[in-house]
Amino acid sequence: MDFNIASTREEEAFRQEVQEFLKQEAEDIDIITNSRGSFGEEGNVATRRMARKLGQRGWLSLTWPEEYGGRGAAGIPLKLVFTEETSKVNLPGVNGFGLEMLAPILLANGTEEQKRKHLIPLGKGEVFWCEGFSEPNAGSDLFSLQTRAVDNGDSFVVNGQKIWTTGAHRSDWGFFLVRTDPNAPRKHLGISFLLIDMKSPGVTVRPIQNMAGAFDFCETFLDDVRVPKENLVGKLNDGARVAGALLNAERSSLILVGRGARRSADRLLRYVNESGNNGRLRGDKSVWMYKLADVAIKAEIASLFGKYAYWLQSQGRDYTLMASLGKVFSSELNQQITDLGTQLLGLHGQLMRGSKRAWEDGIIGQTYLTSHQSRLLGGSSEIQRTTIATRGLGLPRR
């Protein structure tokens, strides 16, 4: 199978059914949507319920194997079709964490008896994961962490605090990194990766709100908490090599921060448009407009980057190198596309939900306060470069 990015009569009829679909449910989408982060119970029930919907549709696992719920090799292009058509609206429902990072792992390196436990609910849209990575001293410097998993028989006993566990308050499990030998020769080689119950006794989640005012980030503390041994996914004290592919499945699904470009992109278009028809619009519009044309055209740069990415994972190549390259281009997209916003709107950029004079309820200001984080996440653009660098342009690390 070759990269094409052409569609196929099949893949433009499930393009049809899928715009169909985001039609029928935009109300649910726009309790999310309108959120922007900091929804309550019930955008978490309206959360739930569409994972459920899409679960129901087989489209939370298209090209995983049959016998997990999914289409196999046919699904791949359905895959990057239902991508493209779900990040225009910011579909709520998809457990990026489960779906997009541990899927994979499972698939690859978990046990018959963990991909039936895990997989068949996620791909139902029944189970919301977390990940338990970064900590307090160990965040680029991942392998410094120091959580602590205790060998007990028939289980671990695991003790440490996780910091920026995205949506571990409304999760059902998580994947964390634990250091099962703290005695190894090199740092890296004495962690292993584990999934817990994050209803485990032990298991204490604290919501950080960020300047933008949403919960989206946690503390988590881990004391004393059991996890069985069947819990542990690949061999013990192989963590690393766990992680680090499942970090290539998170930079991958990151570059989808691209299409939220694009969102932005058209309504800053719509914006311009609305101000130069009342007099409102700062400076000369053809200026606005050619930024704007920019990032748009960029926006689809960073849909080619991932939808390559995708298909190079789903081939089993490495795609390593081209998850870093997207990862860097689409979150510093993400940035320049808020900027313009604030340079558009000027002051009024700066104003926040509930401000009578906001464009949008505050959109711009509140975008601009989040849209920081997305060169962080995944792994900041300092270490994709260093990735790029040495898995792309074979320089030495020293």
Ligand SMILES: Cc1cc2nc3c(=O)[nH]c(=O)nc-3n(C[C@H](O)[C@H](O)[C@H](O)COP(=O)(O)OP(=O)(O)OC[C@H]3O[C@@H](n4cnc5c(N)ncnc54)[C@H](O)[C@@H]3O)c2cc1C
Second form
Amino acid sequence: MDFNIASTREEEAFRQEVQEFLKQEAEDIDIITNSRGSFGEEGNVATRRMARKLGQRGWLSLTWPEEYGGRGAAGIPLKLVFTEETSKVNLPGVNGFGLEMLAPILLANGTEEQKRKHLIPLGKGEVFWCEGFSEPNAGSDLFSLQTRAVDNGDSFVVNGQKIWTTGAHRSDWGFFLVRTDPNAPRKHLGISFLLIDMKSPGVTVRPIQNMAGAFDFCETFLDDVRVPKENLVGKLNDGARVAGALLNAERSSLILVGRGARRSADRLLRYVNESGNNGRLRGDKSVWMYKLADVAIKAEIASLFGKYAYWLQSQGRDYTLMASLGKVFSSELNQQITDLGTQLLGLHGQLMRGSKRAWEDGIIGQTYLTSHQSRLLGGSSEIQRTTIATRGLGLPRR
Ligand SMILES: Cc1cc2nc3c(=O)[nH]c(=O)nc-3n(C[C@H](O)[C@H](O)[C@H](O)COP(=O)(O)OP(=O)(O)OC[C@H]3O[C@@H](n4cnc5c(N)ncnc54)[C@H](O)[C@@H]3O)c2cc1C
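Now show me the form predicted in complex with the ligand, since the one above was the form predicted alone.
The complete assembly is shown below, putting the previous chain first.
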């Protein structure tokens, strides 16, 4: 497949099928969007329902090999169409941790038993995953992590604490980085990658409220959790390599934040048109028009970054640099758009959900507060710039 942005007839037919589905499901999508992210209780039920519907259609596993429920190489362009269409409405039910991050890792490093056990229910939308990497003292410096897994015959016994575990309170399983060799000569050499059933005795999850009022991420405590050895992915003490590949996949999927930029820009456009017509627009309309045009240009660039990173990934080529470039660009654009929203609406933009005078139920204030986190999750902008400078520009690390 070349890097080609024209669609075939089959892709266009698939696009229409997805668009039709999204129209039918508009009510559920609204419930989830309005329930403070997909992690409120009502939103969670609707998210699970949506995941099963997507799974039944085979849309969650389009690119996987056929034996695990996918369409193989034929699914690669279809997944791009699916992502393009669904990002227009911020479709819930696509468990990115499982589908975008863990699945490629299992396909490349998992045992046959792990693939069958985990990929098939994941592709059917029956199982949700979370990511247990960060710890209170291990974020950017991830390989300083202290959670210990001690060999206990046919299992490991795991003790430690994870933090910022997104959706842990709604997840069935988690993939975790743990220290299996505290005496390794370099800290990244003593780490392993484990799959942990979140219902295991000893796993305690405490949701944390973010500044927008939502309970999206959690603290996760592991106290004497027994994890069968068959849940080790890759070799013992090779978890840093496995995690590196997974983090690339995470960044590449986060470029979706950039695809959502178009949606956020359209929202501001709607505001300018509405308030221009009813005389409530602050300042000179032409100034806002220029700013919106600027954002529209960048939203297109973000979308192309996403397509290119996806294409490199689908060809099995190194996409580390593109994932970092795209992640920085998309997350910072996201923040720029929400900043523009608060400038446009002024104090009115600070009214939050529930206020009867808030525009579109306080969406501007809400997205402003949550946009800042996108610069941190999946590796901060500073860390990505270091990767770009060293791997992309060839500059020395020190
Ligand atoms: C919304 C959200 C969801 C998340 N979800 C998950 C999840 O599901 N699972 C999970 O494991 N983690 C998750 N994280 C954690 C995320 O991966 C970390 O926040 C990130 O790696 C940064 O780590 P930290 O928060 O400890 O910040 P620190 O590492 O303490 O960094 C603080 C600041 O210092 C800067 N800094 C640090 N080191 C350097 C350096 N060497 N050079 C230049 N600047 C530096 C950083 O850029 C940052 O601005 C999530 C985070 C957020 C915000």
